[in-house]
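Encoded as structure tokens, the following chain is the form predicted alone, with no partner shown.
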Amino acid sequence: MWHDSGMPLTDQERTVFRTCPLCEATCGLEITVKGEKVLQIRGDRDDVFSKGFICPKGVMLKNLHEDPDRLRRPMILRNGEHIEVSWQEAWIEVERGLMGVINTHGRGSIGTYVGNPNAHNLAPLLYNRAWMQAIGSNQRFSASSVDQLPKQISSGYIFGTPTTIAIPDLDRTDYVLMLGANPYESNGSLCTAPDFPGRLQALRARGGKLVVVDPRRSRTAENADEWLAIRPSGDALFLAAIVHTIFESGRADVGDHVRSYIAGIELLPAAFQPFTPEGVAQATGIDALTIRRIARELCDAPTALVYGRIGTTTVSFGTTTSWLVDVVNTITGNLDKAGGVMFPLPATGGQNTRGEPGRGSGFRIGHSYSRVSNFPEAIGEFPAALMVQEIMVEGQGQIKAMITLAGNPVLSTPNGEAIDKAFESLEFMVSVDIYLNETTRHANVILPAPTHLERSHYDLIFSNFSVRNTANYSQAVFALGADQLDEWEILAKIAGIAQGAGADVDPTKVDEQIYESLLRKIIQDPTSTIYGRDLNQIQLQITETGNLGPERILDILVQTGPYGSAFGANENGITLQTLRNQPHGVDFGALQPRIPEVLRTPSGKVELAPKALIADLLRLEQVMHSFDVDELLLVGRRHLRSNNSWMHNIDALMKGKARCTLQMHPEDAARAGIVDNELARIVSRVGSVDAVVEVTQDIRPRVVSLPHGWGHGIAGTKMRIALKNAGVNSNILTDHDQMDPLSGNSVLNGIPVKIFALPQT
């Protein structure tokens, strides 16, 4: 006997394969099944990219699917408490509160805020678009711009398109500068390299050197050849300094395999002429002698590359650093070469395989401005740092309503108790969430969306990002339940009833909508491999394979993408069946260069110099010069075993030594009068929190570090195990007035504060 889905009814123990959703390194994972019941989880030895790499959050999938406190039923709040109720209640409440302002204050006054889980999970990265669209409001946030925001922006500028992005081929590199970044602990960021710390080690174990730049000690750190330990927000000064020195001593080369399609280069030598290493010395806190050597290593390797992540994109900043970033690897030569930086090509297509080839629109922000700061848009959402004035402030189009999907800004975005109050004020709010968290506790209803076991699953985002080009699609190890809604229909849901046809709208009419114009626009598409074909035709051929919702749409970028069939046309050429028949994946290779094709600018070169950028030199030039060497700034940190907010209910993940805990250096520590396993208050612009300190060398003197995602112990909600290892909210401490200009990033590191040590009971 059977599901629906295809899964077979029985006891007997049974092996499904499938790719880890918890974060960017998408690991392959081999899960035994005995009816209803995950018995292990471990790394798909076979898995044609991670090879049975395997972190300790992947293995807690089946406790997070099993987590008595994940919400099973929707939840609508009544006189204060949140109580369970059936699919039907709660979607006539949501029409009664959404329609109900809209009607009464416009469409313009709904909020809509998407947390990052989003990115690892199919079917919102299909159908965001249309229920945002439905809503018909352009208050868009989301996590983004308290991450990457700033390297997407940065690469816009340079190669046309915010996905465009120039990632590590870590495993032919012989150099590596890592800045900002720790993927010992996160696994990597807008880097997809299952086993990262594995790769790093290949890296020295072949002679190949890795330099790590972080105020910290972090165990990336502690693995490598050199750790350069910057002062916190110092990053586009050395990069700056680092491009000074290469034209300086003549070293500067593109390489002639990029030489022709390199627009602005000439612009750079007097713009970065203020950049001395002797210059930033101070402001930095590395000593000139070594920004100097560290430019030459750079020339001098064979293929070298620079990497910068969090902690390069969330400082004042933040665009800045991530250009000069590929800045340094276009100048030393190592932009689009094996064992550089380079561009994916993945299975599904993208914004650099679409159009014409090498040549394109390009980029720019400010498509449309805020309502209360007039702060432009960039990649068509607003800086999360500006909903709380977007919800306070009264005037037309002030948001009276918020939609959120698997996000936590409460926790995650600046001054928490400032967005806290904000979303108390709201008259009507709906959270797509499978807890009751510091955040959906204030919505009026909660959408409890299939557990990662229930789901079938395709990384569209980060096969953009990856190091080598493969392609894995996962089928749901589970049934979902008799009474669970899969995620795309509850979003199909929301847009349906925000397109006005009620609580009973019929959720594959709006898939349908969905998926025909979607098939519409790529045939219309000139570029495209199924331009001009007959359109009853290929609906046939996708009737025929017998996929709908997220595979439907999935099996058409498929098709359509570079390896893709091409619904025939192409009989070399993959299908989403062709995935479903290799569970272990498809390997299309290592990175190839891709430049001129994948540019998208409208000059089809590489835009070295974009006017934005140049101009922000400036402003650097002007920190470089007023700076306070006393000042003590605060930076956040990762843990293996925390996934921002929202793993913090997984009992076996949080056992072991208590990890919110406020890092010194002995020599602050003791300056403030404050004894290791003590408890201290810091206080910042904005506001304080007291936590644990931990006194250690592995920070450099005047930096104080706290971890992100913390601070749990907020009444309302449902986490227990959250609740007993509650923390401190370190965006309680972020000000939300300082953001990176080009971008509207959050400032989250670099943050100054004051230490003060609290009387011990």
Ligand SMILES: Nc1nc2c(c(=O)[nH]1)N[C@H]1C(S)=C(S)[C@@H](COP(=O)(O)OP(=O)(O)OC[C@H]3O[C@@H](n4cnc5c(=O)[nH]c(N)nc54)[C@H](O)[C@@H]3O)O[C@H]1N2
The other form holds:
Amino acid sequence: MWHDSGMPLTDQERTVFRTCPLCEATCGLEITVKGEKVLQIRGDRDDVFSKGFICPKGVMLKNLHEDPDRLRRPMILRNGEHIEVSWQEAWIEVERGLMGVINTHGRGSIGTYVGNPNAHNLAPLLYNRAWMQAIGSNQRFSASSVDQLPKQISSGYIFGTPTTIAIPDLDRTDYVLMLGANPYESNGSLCTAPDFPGRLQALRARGGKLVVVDPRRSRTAENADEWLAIRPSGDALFLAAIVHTIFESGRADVGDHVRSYIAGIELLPAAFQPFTPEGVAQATGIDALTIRRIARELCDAPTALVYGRIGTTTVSFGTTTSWLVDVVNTITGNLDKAGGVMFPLPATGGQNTRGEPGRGSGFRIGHSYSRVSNFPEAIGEFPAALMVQEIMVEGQGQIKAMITLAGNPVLSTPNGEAIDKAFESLEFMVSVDIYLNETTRHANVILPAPTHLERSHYDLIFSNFSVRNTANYSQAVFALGADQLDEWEILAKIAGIAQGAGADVDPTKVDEQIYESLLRKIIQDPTSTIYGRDLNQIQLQITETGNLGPERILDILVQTGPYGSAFGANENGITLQTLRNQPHGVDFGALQPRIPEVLRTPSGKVELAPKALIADLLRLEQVMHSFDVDELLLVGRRHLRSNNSWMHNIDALMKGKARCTLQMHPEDAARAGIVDNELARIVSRVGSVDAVVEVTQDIRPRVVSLPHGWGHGIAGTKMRIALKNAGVNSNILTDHDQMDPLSGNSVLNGIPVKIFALPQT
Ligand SMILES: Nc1nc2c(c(=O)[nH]1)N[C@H]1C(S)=C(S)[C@@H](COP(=O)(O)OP(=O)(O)OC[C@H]3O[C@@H](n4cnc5c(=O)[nH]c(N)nc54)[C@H](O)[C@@H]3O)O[C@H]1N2
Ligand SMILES: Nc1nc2c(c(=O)[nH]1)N[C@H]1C(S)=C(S)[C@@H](COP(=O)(O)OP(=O)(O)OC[C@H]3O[C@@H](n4cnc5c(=O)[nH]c(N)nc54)[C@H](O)[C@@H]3O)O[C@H]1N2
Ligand code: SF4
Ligand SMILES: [Mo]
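Starting from the form predicted alone, produce the coordinates for the form predicted in complex with the ligand.
So here's everything in the complex, that chain up top.
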């Protein structure tokens, strides 16, 4: 077994710099270590991007590493209980289970779910394709369809690839209209900006304006110039009315810098004719005068940008809202302009740096259709909300086994009780995780991933969505123990086993295949910087670096990326070694205009009026007048000291007031006879939970809010701290039948609920 240790095994105190892998802000950390112990973690003041910023979670990498409940050895489910076993036993069980199901039911009967931490982890990002291909099933699911999928789909239609997302140029803008995002708690998403709050304060300090659209007065709203308390799910109508107003007032102007690259704009005035500010006022809860004023302010500001996140994507018009964000940015002249929204140029390249610049095959969904409800695939997967039916409905292709990787769908996907039962019914399940939690307790085998400090790090994904172009590689802080496998080794072994190579398969053999096929592909690509070069000669260079595993692949991506050395062809270019030499990161500067080169649409233009989205405006028009103003609607929220469902086992983060409360406006509480701090029952179409009510003025009447990621007290888990602060699972209330039809993304906000007072105890 090979490990990228490379660190001294002495008891000397040493300082290591590494990027925090917990959220999208990618803060640099300065970690002081003595032997096997972390002495201190603080923000790295010399980090080129985060400049010392850190949040309370970053420090907790130490506590995560030391958590006695964290899994250190593989576990097998025997007689209803998880027991620790050797790796050898675990792999034999994985082979028995997986190959058994494959031999009886076929490869298509294996489902996979990959969760959010995959996006922050080099190993899965580089090896997931390999093991999934080896499994050979199209029953693929991920956290994407309870998150950002709508933004990816709308961006795919408009710009040509689903990772070509227009990113706020936060540091240079004069005006931010923010919808359904709360970076004061979340630290930002699809907008990698360490110290997002500080950057918003800087905007206001330089005379700019921040307007926050949110049914709750979030911490971000509190720190804004203006808070617009929108009705949940009202954002598509609100933005449609802004588009209407801008065209009506004759102020739509994409700007000379992109004018010849915008297609379809002539279709928009008629398409948005029905969405008058007066017409949407009641459905959005925002009056017509305000809508007209915001439209004017967006046009008047020297530079301005609209930014939407979770509250705009996890709704039934998620794709349409995501599109409208880009439409407003474009027709106000702020697309691909400093201070507007722009396209990062990541050092490892990406979908919009490969192939012919400025043109491509475009984006479409529906390469295949789901078995039970015939729903189109998007970006290689089906909606997470369909997992239950694909497991429970009998027939050819029914899922009989699941592999989950860094995911907790029992708490994170809609109708949590149904998914819990579905997992219970499986013939076999494997989970790769660090905890025995609500999801992994169903697994026949749990394979423990090393901790965040025991692996190297590079932000392959978030450098695509970053407000500056930077690159930062971090070495592992600690070497792996003798009985530990690196996460890439675990994934490569699953690939090998699925290929039929047996439980003893050597992961480095699989790694050789992956690396060689990648290198061949790049050499054969006429648009790559190493096109036509001699394979053997490049392989020699690679061997000389000594890189193996993820580092070897990463080096190839960096060397053949936009700033890369192209294996010697570009003298001033960078290699992984350049990044190793600069532990505080490399800054390539502010974002630069990239239109038209960034585009991959068949027309070579920004497709501002994609057919599917124009068509959806009919559905949008219908909801303009058909809604019940008295209905109570449930929305979620995040807290700075939580991270989705999985950091609740850290004592230091759990201090303070109980967090899993139902926020409710005093009017609504009075109407339902509910008292602050008492339990109430929340009932939706699919489920019911009891939560303590927090009566607050900071929420729009007829809206209630419960955070997700809680509900830990389930038997068979091992998270002793989380158990003490279990909370309730808000996704017992969310409805697996409610999806954005254009993407299959779950509707997790704006859930109709009823609230009942419970007898006081
Ligand atoms: N109602 C409602 N539901 C939501 C949301 C919402 O706003 N409201 N938000 C949605 C969003 S945005 C997301 S991204 C999803 C998240 O959905 P998931 O990704 O399914 O859930 P997480 O809570 O992130 O669970 C992560 C899992 O990975 C494990 N883990 C952590 N680090 C590692 C690692 O390094 N390696 C391995 N192998 N495992 C690791 C954790 O123990 C945990 O089991 O939830 C969604 N669900
Ligand atoms: N501390 C912490 N940080 C995190 C996470 C975490 O769990 N904890 N999760 C990470 C992940 S996976 C993600 S995807 C990001 C998400 O990052 P954000 O999108 O910033 O997430 P939230 O903080 O949930 O903010 C969403 C806001 O939308 C509002 N909202 C709900 N419904 C609507 C609506 O219909 N319209 C409008 N306009 N607003 C609405 C909610 O009240 C909430 O304030 O955060 C990441 N960072
Ligand atoms: S803001 Fe995010 S990246 Fe920065 S320290 Fe906190 S969790 Fe880590
Ligand atoms: Mo997310």
